[in-house]
Structures are given as structure tokens and as C-alpha cells.
Amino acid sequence: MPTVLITGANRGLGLGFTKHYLSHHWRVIATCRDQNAASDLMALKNQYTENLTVLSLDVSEDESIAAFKDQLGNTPLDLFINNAGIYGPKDGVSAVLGSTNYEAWRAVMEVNVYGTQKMVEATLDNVRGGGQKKIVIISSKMGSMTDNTSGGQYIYRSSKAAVNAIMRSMAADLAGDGISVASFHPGWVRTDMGGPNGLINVDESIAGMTKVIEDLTPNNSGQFWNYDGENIGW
């Protein structure tokens, strides 16, 4: 039985992630940072209980994932889905040219870009002891460059800039050990964080990025993908 790691999943697509490895028979390790808060997390836990653990982690805290690390062990890991993420300011002003939230900017960073490094500094043991040994991250196409031609957003966009060259360069660095690595766009979601407006719901972006993860290999590591499996310009 395959183990996954998915972090950020008690809403929207780290929930979904969760929901469709239980049911392809996956051992899955789910963290949030508020279990009392993740109703239906915990909830999916009473359903399955052989395969599904629930581990708090606040990737922004330095002594939670240490915590994490000690609880994980030595754990093999065959998918580490790198989820946990957050948008930042949403009123329109803080990420604006001349009005920037600078406090905000570096919540997002620590979390987005930091407990990204941090999270695969920290299982990259127990992703080298599996045996599909890869590792996802969550991105964005907002951090494109080449498709970047409305400007703003600022802190989310370098946020999720900063995480797709993160992943190359894991991409590089891991390749010797067999790993892959990749990042996702996945399209713009109904959730909690995309808003009401998305154009595809949590299940279509699943559906699309567990296919391509399915065929992620060393040979096409170091990528960044749409949802749909199409590659997305820097």
C-alpha cells in the first residue's frame, strides 16, 4: 500500500487530495493545524481508520514541524503533495503598487515559500525511503512570468514565483536520488481561497493533477504543470 503525505488538508484541495487516495486504497498522512476545526477531516478519519492519520503542523512554526518530524519517523514516503498555502490580504489595497502590506507579505512568504523548503528539508528521508519517491508542490499560474500581464498581486505572485524555483532546483538537486519533483497550477478552483467564481470545482483540478502525478517520472521532473497536464510558461 502507497503512503502519501499531504499537508493543508482539512479544505478545499488538500481535502480532496485526501478523499481520492483513501478511496485508491492509499495510506494517507493528512496534517492541518487545528484538528478541533477540521470537521471534515476528521470526519473522513472516522471512516477510515486503518489508512488515514491525522498529525497537527503549522508549517510557519519552526517547533511544530519539528514536532511533525518526530511523529512521521521514519515513515516512507512514495508522495509528499506539498498543499499547505495561503493568499494573503484579499482587500484590494495591501498588494497594490504604493499601498504594500509588508507584515502580510511576510506571513505569505513564511508560509508559502518557507514551510515549502522547510516541509521537504524535513521528509526528505522518508521520500528517498519510498518506492514512487516524488514530491508535488501546489502553485500557481499567478506566478508565471509569461502569463503575468495584469500586474498586481504582488504578494501572492512572488510567493508562488519563489516556489517554482524552489522546485527546479530540487528538481536538480534530487535527481541523483531518483526523486521527482513538480509543480502545479490547479486552475482556478471553487474553494475557500479561489472564491465562488472559479471556473472547475475541487474534484475536476483533482482528477487532473493526480493523473499527471500517476505519470510523473524523473524524466519529466522539474516541471510546471496546469491541472489538465499541460505544461506553463516561467
Ligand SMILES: NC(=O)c1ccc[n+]([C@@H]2O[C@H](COP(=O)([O-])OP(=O)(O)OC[C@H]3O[C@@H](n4cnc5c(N)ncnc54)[C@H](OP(=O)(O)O)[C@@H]3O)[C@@H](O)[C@H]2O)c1
The other form holds:
Amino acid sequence: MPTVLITGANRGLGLGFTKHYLSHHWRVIATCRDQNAASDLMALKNQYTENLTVLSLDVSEDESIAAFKDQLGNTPLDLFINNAGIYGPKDGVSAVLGSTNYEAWRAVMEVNVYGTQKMVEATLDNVRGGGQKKIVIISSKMGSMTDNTSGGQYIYRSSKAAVNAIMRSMAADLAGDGISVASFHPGWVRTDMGGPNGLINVDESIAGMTKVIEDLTPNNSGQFWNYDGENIGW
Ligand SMILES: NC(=O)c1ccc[n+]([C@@H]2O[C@H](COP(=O)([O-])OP(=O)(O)OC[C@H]3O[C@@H](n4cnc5c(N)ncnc54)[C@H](OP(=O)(O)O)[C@@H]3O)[C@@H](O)[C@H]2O)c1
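Output the form predicted together with the ligand next; the form predicted on its own has already been displayed.
The complete assembly is shown below, putting the previous chain first.
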């Protein structure tokens, strides 16, 4: 039975990934910041008592990552899905040229970029010890230079561009270990982050991404995928 680690698993896409892999008989290690507020995730515990482990993790806190790493121990991971992410303020001011909020920018980089790097570092030996050896980073088309014809959104765009850059370095650095790395645009999805006008629902996004993840190999490592299996321009 393969094992997947999923961050930000209490809602949105993380919860969708969790449900998908549980229903496909994987062992799932799902993380959330506050187990008391993670009612949907904790409800799954009753259904999947054996296969679901819920661990607490805030990817912006070094102590939290250290405590998580202790609990993970040397559990081999077939797949690590780095999903946790934030958008930053949507106040129409903070991410606008001329009124940039640098404190908010730092907070987004802390989660989306440094959190990703720290989590890959924290789990690298576990992935090395896994059978499938896959690392998936949930990025966004908002990080694509090619796609950026409308401007603005400095904070979120730069964080996802940065995470794509680190994904490429990881793919190169980990090729010798047989580890496949990928980043994904999940689509514009109706979650808390995507909002009600999103073009697809969580199930459509997860169905597409998990199909691509299944086909990841060292031969196609280092690519930026749309949820439907198309490549996205950098
Ligand atoms: N929805 C879209 O249209 C869309 C499009 C492109 C990319 N994405 C990306 O997809 C990923 C998932 O997004 P989503 O739509 O599912 O968003 P969401 O519904 O807002 O969920 C975000 C998840 O990340 C967790 N999280 C936030 N900060 C964290 C931290 N410091 N440590 C650990 N977990 C943290 C949240 O936990 P709490 O509940 O504790 O806050 C929550 O579980 C993100 O990386 C996002 O950038 C989404």
C-alpha cells in the first residue's frame, strides 16, 4: 500500500487529494494547522481509521516543522504533495504597484516558497526511502511569465514563480536519486481561495492532477503541468 503526505489537507484541494487517495486505498498522512477546526478531515478519520493519519503542521513555523518531522520519523513516502498555500490580501491595495504591502509579501513567501523548500528538505529522506519517489508542488498559472499579460498581483505571482524555480532545481538535483518532481496549476477551482466563480470544482481538478501524477517518471520530471495534463509555459 503506497503512502502519500499531503499538506493543507483540512479544506479545498488538500482535502480533495486526501479523499481521492483514501478511496484508492493509499495510506494518507494529512496535515493541518488546527485539528480542532478541521472537522471534515477529522470526520474522515472515523471512516478510514487504519489508513488516515492526521498530523499538525504550520509550514511557516520552524518549530512546527521540527515537531512534524519527529512524528513522521522514517516513514517511507511514495508521494509528497506540497499543497498548503496562501494568496495574500485581496484588498485591491496590498499587491498593487505603488502601494505594495511588504509585510504581507513576506508572509506569502514564508508559506508558499520557504515553506515548500523547508518541507521538501524535511521529508527528503522519507521520499528517498519510498517506492514511487515523487514530489508534487501545487503552484499556479499566476506564476507563469508567459501567461502574465494582465499584470498586477505582485505578491502571489512572484511566490508561485519562485516555487516553480525551486521545483526546477529540485528536479535536477534529485534526478540522481530517481525522484520525480513536478509543479501543477490546479485550474481555477471553486475553493475558499478560488472563490465561487472558479471554472471547475475540486473533484475535476483532483481527477486531472492525480492522473498526471500517476504517470510521473524521472523521464518527465521538472515540468509545469496544467491539471488536464497539458504543459504550461514558464
Ligand atoms: N483554488 C484555485 O483556484 C487555485 C488556483 C491555483 C493554485 N492554487 C493553489 O492550490 C493550493 C491549495 O489551494 P486551495 O484552493 O485549496 O486553497 P484553500 O481552500 O484556501 O486552502 C489552503 C490550505 O492551505 C493551508 N495553509 C495555509 N497556510 C498554511 C500554513 N502556514 N501552514 C500549513 N498550511 C497552511 C490552509 O490551512 P488553514 O485552513 O489552517 O488556513 C488550507 O488547508 C494552494 O497552494 C494554492 O495557491 C489554487
